[in-house]
Amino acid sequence: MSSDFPPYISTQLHYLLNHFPDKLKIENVWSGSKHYSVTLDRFTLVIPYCLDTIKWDIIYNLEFPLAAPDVIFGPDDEDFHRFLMMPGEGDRDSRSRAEFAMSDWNNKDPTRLLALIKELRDQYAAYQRWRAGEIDDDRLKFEISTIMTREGIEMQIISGADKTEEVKFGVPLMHMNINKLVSACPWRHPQKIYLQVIYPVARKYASAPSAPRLKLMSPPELKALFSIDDVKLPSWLDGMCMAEYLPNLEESLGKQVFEAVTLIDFRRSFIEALAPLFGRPLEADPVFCRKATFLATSGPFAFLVYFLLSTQFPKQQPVLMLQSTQHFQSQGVPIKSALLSDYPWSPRWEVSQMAERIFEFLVDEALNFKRYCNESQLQH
């Protein structure tokens, strides 16, 4: 895609893209020249904000490659460019760096366009926090005022012709470095959790104010380690405040990621004492563990077995899956067997007495799979 921009744009992207704390994407890339209508010069950047994402048109100039690019910001946020322009409001810091990359604009500086973004994102967030604390809810500003300390957290402002107007704020839980918990750990980006808290907006006339929604969110690699799915929220109490409920649900979030972590080593010890008896997997997941291939045999048979380890191993026992080595459909593709979890298991048994009871269960069952692929094979 960068290959049909020209080079000053490609390379302050590529910067861009490679540098931002966050992932970006980028969408609806298009040329705004009459005369160069196949190079490119202006795309849709879409930004992660509060636990959504926001999207911004950056707009380059093929005719003025000297001039900064301009952003033009999303439908719903309109006020923000106003914002921007208003004295005293704002992250006063932010917004001269942000002043000067775009007065002293430099298209042989590649990291220019990442400067630019960084800081208008800082200045939406306090635009955002500055719309939530001009909302006339008593509960919202006490909520703002006894949780803006924290680091890291975003707010932002929902609302539709359709729906009530709603407060929702993206809390970052734990200062935890997940990344460097994890031994030859793959992530490029931070992994962190966050619980979002939504708030409607509270009318005078209502007898008393509803409980926020809460949900738990985390990026999706996080799932290969540990999954909030399985987290159960504390329960909100009336009159609570984010300040009260955070404490005790980072207390036990805390000592639920370590877990997992320490999980880790014991699922790689179970498919270590799987190798005696299978012999040495074809592959196995060396970071996390949850998943190893190995060649086993029942006679002149030849089959594969795939162990799929979940995070919550050993409470759940892995599921397992043959594939004949021998046995083909039609379209020349392996035939396998349904996910077998309907064994003899025990998470309170040693790895090894695991390992031995797989492998026995698999005794029987390869020859049931067997019989299974030369029953498949004639019909097709």
Contents of the next structure:
Amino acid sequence: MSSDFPPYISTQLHYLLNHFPDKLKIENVWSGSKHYSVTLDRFTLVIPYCLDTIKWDIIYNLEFPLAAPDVIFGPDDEDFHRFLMMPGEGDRDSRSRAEFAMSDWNNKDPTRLLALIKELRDQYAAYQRWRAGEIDDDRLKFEISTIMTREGIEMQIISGADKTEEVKFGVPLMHMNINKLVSACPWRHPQKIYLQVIYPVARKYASAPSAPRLKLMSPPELKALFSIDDVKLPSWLDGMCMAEYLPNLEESLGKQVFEAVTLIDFRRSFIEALAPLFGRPLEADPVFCRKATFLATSGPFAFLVYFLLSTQFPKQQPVLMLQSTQHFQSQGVPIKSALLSDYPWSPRWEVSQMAERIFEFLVDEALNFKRYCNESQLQH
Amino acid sequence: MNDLALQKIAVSGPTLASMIERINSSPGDTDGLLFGDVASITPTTLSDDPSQTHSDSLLVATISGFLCFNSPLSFYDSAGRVDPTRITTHLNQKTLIGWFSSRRKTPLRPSMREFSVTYSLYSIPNLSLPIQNPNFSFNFRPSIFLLFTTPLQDQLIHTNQYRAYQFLSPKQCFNPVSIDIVNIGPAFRGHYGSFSPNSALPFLSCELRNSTAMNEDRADSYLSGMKQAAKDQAELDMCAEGMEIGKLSQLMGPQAANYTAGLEQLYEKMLAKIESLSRLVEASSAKVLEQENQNRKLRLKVARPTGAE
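Switching forms now, from the form predicted alone to the form predicted together with the partner chain, please provide the structure.
And the full complex, kicking off with our chain again.
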């Protein structure tokens, strides 16, 4: 991807992508040079912000390698420039925020681009907070003042097509480190569950303010452990505020996440219970125990059995799929069965009993599948 | 004090064209200073409708010249802080009204640094231009920003795009201003009403001397006459090549028949001067290009990590 950047840019870019706390994406790469158009020096960075992304163009200059890159923000963020010209906060010196971010540039220091993007993203968050604070809406002012101290909370103003404005809050829930709960955790970025709260900005003289729109969000990888789609959100009562709503939600969500973690071990014990009947699995998902594949035989007919376990296991029974090792379709693709999920099951059985009942079911199903395979092959 | 918003920015076709030419020929991104004038013009729209009032005068900035540095970061640093000393050396009694930036294949909106530079340039004291008007008077600060980019995808027809902004202080924002390209033609005659040539023929004290200079008996007056003639000749040499000062006398006096021939000769010599000037420019441009290539090689060498080749 970055093979065509000159070394001083690609070093900084790699360092940025590997060390940024969130997952960054490079969307577009190109060259601004007249003479060396194969050597790249500018790219679009896609940065996660407030459960969405912002896109910034980073403009290096191939002809002037010692110069710091320039940044072009999104078309809707013109006011961000003005914010950057304001003096910085706290014990920083009197330099403006922009000067602070750009100072001490050194093209030989691989960490400089990371420092610049981190600083600018922090400033962007402060800018959106500042904008939200400027909105003349009593309920919003109250929400912001009570929730501001919450760590990691982000805000964004969304302007609709018909000049309606909404304020979106990205609220990280629970202080638990989900990555640490999972042994041999494969996730590079911390898994967090967020509540997205969207408040419509109240028009003056409007009737009672409407309830905010609520939605749980999480990185897609979390689905392997816990699906937020299965969570039923507590209802938002009239006149409620976030500080009231969040503790209950966090408590119930926390329980569900702990339960999801203990279910990993249950799935593991189930897969282990299959081994005495089916033999050692050909492959199995060792971290989340969501998948296992066994080789089975019915007389001379050998076939693979795929076990797909949902996060709701054992409430939901495993989905099975059979695949022949001997029958192929015309393109050489092995013949597979449909997904099988309609067989005797009780979540209250012991794991050994679950394994036995599936084994019994498959003794009969193997004959059906063999017949199906022979028929499908004849058609070709 | 609040700034007055410009209604438009006028630039002559040749000035804009030569800016674009400079930008296109530069190897990478570049920037430069804009010189010109700001005036309030009362529009002369004639109308029979008495309900329309024309008391408003338009504030128009005219870009009459520019200085392209052929590189970015020419008068400011990475953080966008302008170094006033790097500007004043280029001023030479010209009026700074703003700056421009050009970058290839980028979106046509100001970048973070461009905003900082404009803000910094605007904030420099002693660079403002007093505007006098019957109704008001104020100081115009160098607040114009002209942005040139090229489209993100290469295109055959649409190769350059530009947009002009004025930085307005109370809101601290870029206000888009339309650009009016002034061309030669009846519609634009008004713009040339105040035209004054940049390089006029020098004022020469070409008094009708007696052709028989030998009659002069006073040596000192003869010497001072010689001195004056040499000085005049040097001044004339700036405008024409190989034109003797004495021949200018053909343009005066009783021999009116000689006027045409004398004038033609003068024009011919002036053209010869321009010719030789352009040859000089050509030769020095070649040297500049050579030096630029050398500089680029050095820059790339400096940027290369140590040890790598």
